[in-house]
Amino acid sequence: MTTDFLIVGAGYAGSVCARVLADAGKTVHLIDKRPHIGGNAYDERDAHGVLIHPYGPHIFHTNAKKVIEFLSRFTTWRFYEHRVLAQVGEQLLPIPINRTTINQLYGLSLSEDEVQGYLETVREPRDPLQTSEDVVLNSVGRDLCDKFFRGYTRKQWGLDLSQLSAGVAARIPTRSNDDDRYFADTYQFMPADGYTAMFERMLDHPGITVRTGVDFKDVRGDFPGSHILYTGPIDAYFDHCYGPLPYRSLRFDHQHLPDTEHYQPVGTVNYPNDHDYTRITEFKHLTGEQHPGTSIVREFPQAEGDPYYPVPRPENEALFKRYAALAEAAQGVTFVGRLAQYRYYNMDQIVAAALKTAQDLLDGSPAAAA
């Protein structure tokens, strides 16, 4: 088949690149081994008519104006600020930790300044901050670490905080005020018609051909002369020649509750210390839809299954760099996205990386053409 680009993976990275390249007059053939577009951000209506995220909650937030402007070509938005509570004992407390969290947990009535002072008395200074345990203990001390972070991390990653790179815990701030938003980004929205509708519009272009249910390995030799843009696991592209890169997977338990307006007070409730699952998300909070029942999902992290999260540890990064060297030397292929770059990217970071990658390809950048 003749096409300028074969793009492997119809999630954010592949779809954004496809649209930018097609807008520039290139022909694109986009494939995905799943039976749908949108990657993990794909959404659909369940059997009861509630819009759900089959692969767990996806909440869009960004500080990048160019990212929101690009996506706004394909969707209108619903304003939504995500809020998360964590169950600690019998209490549901805000996470990230803020003034409300500390006052309610310990029966205090501290002001903002007093919260800062309190945290100074309980924190365990660590320098350098090499692990996630260092980050959390340096910020909030041992008791808050054990109540909110240690158990959750063990479930989520199958590792202790001390075994994870510092960047994982650094993603979660600590606040001395009452701001209970999970994210503090300038732009916090949900696609008004859902993510799948946004992807459908993005890929609706005469220069883009889409085929789902197609595995790259089955068509790898069918596109001679086409530049490959690969968004899957980088180790799989090279047939795991150095051994598999570790990824964390998830199992999702979806449930519909009839005649229940809301199951929980916020979009997501974390369970750091109880149950085998890490969190429960209720989708009606995210979408704002009205329905006499409600649909929820419980997330069970696991070692086996589809790759969701690169496991951020120094030895894994060293293995990735061996694959990255192969990628740099490869001709006619470009790697972009969370799995291809073995990075724990948010959605907006993937969009930004894809926009740059596509533009580099159009500009003939040597790095993009590798």
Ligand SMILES: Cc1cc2nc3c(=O)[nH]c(=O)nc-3n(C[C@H](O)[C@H](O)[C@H](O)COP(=O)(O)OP(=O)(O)OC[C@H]3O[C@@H](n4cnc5c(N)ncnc54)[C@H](O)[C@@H]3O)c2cc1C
Given for the second form:
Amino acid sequence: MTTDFLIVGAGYAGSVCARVLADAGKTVHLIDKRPHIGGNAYDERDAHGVLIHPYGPHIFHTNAKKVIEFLSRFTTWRFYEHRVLAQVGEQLLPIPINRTTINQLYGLSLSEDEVQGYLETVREPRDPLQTSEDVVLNSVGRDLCDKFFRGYTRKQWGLDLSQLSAGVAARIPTRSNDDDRYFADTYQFMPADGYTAMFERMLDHPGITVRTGVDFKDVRGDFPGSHILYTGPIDAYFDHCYGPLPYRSLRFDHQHLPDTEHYQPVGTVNYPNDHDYTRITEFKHLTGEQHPGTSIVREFPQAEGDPYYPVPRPENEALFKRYAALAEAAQGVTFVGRLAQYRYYNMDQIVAAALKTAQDLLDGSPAAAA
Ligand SMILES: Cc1cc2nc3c(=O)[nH]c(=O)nc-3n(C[C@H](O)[C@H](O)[C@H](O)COP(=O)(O)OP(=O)(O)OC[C@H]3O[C@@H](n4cnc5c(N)ncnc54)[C@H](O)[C@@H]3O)c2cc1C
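Cool, the form predicted alone is there; where's the form predicted in complex with this ligand?
What follows is the entire complex, opening with the chain shown before.
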């Protein structure tokens, strides 16, 4: 088949690249082995007509103006600031930890300054910050660590906090004010008609051919002369020649509750200490939809299954680096996306990376031509 680019994966990485390349006059053949576009951000209506995220809740947030500007070509937005509560004992408390969390948990009435002073008295200074346990103890001390983070981490990763790289916990802020938003980014919106509708508009271009239900391994040799843009797992591209890169997976247990306007007060409730699931998300909070019933999802972390979260441990990073060296030496193929880069990236980070990759390819930069 003749096409300028074969793109593997119709998530953000593949779809954004496809659109930028097609806008520049290139022909693009985009495949995905799943039966739909959108990658993990794909959304659909469940049997009861409620818009849900089959691969787990996706909330859009970014500080990058160019990312929101690019996506705004394909969607309008609904303002939405995500809020998360954690069930600790009988209480539902804001997470990230803020002034309300500390005051309600301990029955205190500290001011903002006093919260900072309080954290100073309970934190356990650590230097260097090597593990996630170091990061959390250094910031909030042992009791808050054990109540909010240790159990959640064990469920999420199957590892103790002390076995995880510092970077995982470094993503979680602590606030001394009452700001209870989960994210602090400048732009916090949900696509007004959902993610799939946004992807459909992005890929609606005469230069783009989309085929779903097609695995790269079955068509690998069918595109001689086309440049490959690969957004699948990097170890799979190289036939796992150094062994598989470890991932943590999830099982999603979706449920519809008829005649229930709302199941819970906010979009997500975390369960750090109880149950086998880590959290419950109620989609109507995210989408703002009206419906007499409501749909929720419970997330059960597990070792086997689709690759969701790269396991951030030094030996896995070392293994990835060996694959990255192969990728750098490979001719006629460019790697981009969370699976190709073996990193947890938010959607906006992948959009930014894809915009750059596509532009580099158009500019013929040596890095992109690798
Ligand atoms: C549970 C969960 C919740 C998340 N929530 C958020 C959130 O709230 N906010 C946020 O910003 N980010 C969130 N993310 C991150 C977000 O999902 C990613 O940033 C985004 O999906 C990355 O896009 P991508 O194109 O790199 O990967 P993907 O979306 O995974 O797309 C890659 C595509 O490649 C396809 N593919 C792989 N191998 C092949 C093959 N051999 N042949 C053909 N196709 C192939 C896959 O089927 C897939 O569709 C979340 C991630 C998870 C796991």
